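Starting off, we have a lone chain in the form predicted alone, written out as structure tokens.
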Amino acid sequence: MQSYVSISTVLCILGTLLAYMAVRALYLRYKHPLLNIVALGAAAVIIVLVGFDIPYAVYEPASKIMTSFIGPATVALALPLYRYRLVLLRYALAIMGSVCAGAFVAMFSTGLMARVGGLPQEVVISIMPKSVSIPFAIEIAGMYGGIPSLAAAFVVATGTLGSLIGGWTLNLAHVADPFARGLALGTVSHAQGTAAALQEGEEQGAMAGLALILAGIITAALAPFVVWLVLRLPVLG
């Protein structure tokens, strides 16, 4: 039963791989912004599972290993940032307003729209850490009377049309700048988009990383604001 086991885990981690870099051959080839490799890629895979009817529990060790690199790969974002460190210093007060801007707005136009829709307020407090990575969102929800589990499932769909819309939406803004794209979805839609910014470039991608550890930092802090003033204005209906 454990070779079963151990072969059923290296077979979804080799399919995996497979799905993931048959579309990121894709997008490398027509450089569609809809040829997300991230969304994509999980279709492929839940299609598969789905199409031979394989349950979860099967391809649940192989994610298991998968996201344990997600750790190593936060920390080797530090190789672009340090490269990139001169202009960081340079224009550090204006990363960190628009950070800041961005975690204050995605918080409080997310909690409004929640309550607005009459949404308990578990589900509120659940969905306002939507833009930040899970581990600041499950913490920040717990904190405050959320449900974790459901901040998670908010944080990963978050993600995903971040990354699928994300460099579509600064397109139609005509916003170029490679910093100010990259700290949009570094901010925005946290590792999913920290990856879709690396896929336009390397100063995309470590202005996403950095935005993406100060976005978490800085919703952290927030929150107690942010979710005390959502909670507390009035709401006709």
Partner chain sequence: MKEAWKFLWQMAILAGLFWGSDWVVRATGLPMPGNVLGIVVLFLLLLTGIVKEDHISTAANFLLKHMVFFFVPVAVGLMQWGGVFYDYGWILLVAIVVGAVLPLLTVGLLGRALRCRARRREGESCNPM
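Switch from the form predicted alone to the form predicted together with the partner chain and print that structure.
Shown next is a single chain and nothing more.
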């Protein structure tokens, strides 16, 4: 193992920071929901890597350093949860009910689409836990015959998509309630959706953080049943 940080790693971190600051400045200036920091920031980094013919392996050590902060950063979610503790208690049933329904719909609709589309069975299983955070998804996919690393890729794709179109979809449905918006973003797009919810406001962030935890646990519990259901449904063709 290398005991030093190479120049390319430092450059990759600085480049990612630069992309983040540029996209964030754009977002703060225009506040448009499609100006998604994660999607646009990552797109900028990918374009530079591909443009200069730099393989992902060069970026990977930098990615490892930066993503090691996700753990402590998500632990910090306990703070908004604590500030909204009375809301959690008062609406415990509403929270449980909607997150349960959402976790089921997320798994079932995705699995059904994947099956109808004729994807191989292991890909169908890998895509089903796409709405929960990576450690949950890897466990679930591995347990029922999916491919863990592919499951992780679907989790990231869903997180990026959810933070990109989540707020906009909820606007179209006229869901303005910060409580419901936060729950929806956290249930569908785990920590990435929670990060997007935090940009909207603290209540959204607190609810998304709670939904992220609940959705992970509920999805793991529902998985054997929903996987069975999706694989056994008679599909035409």
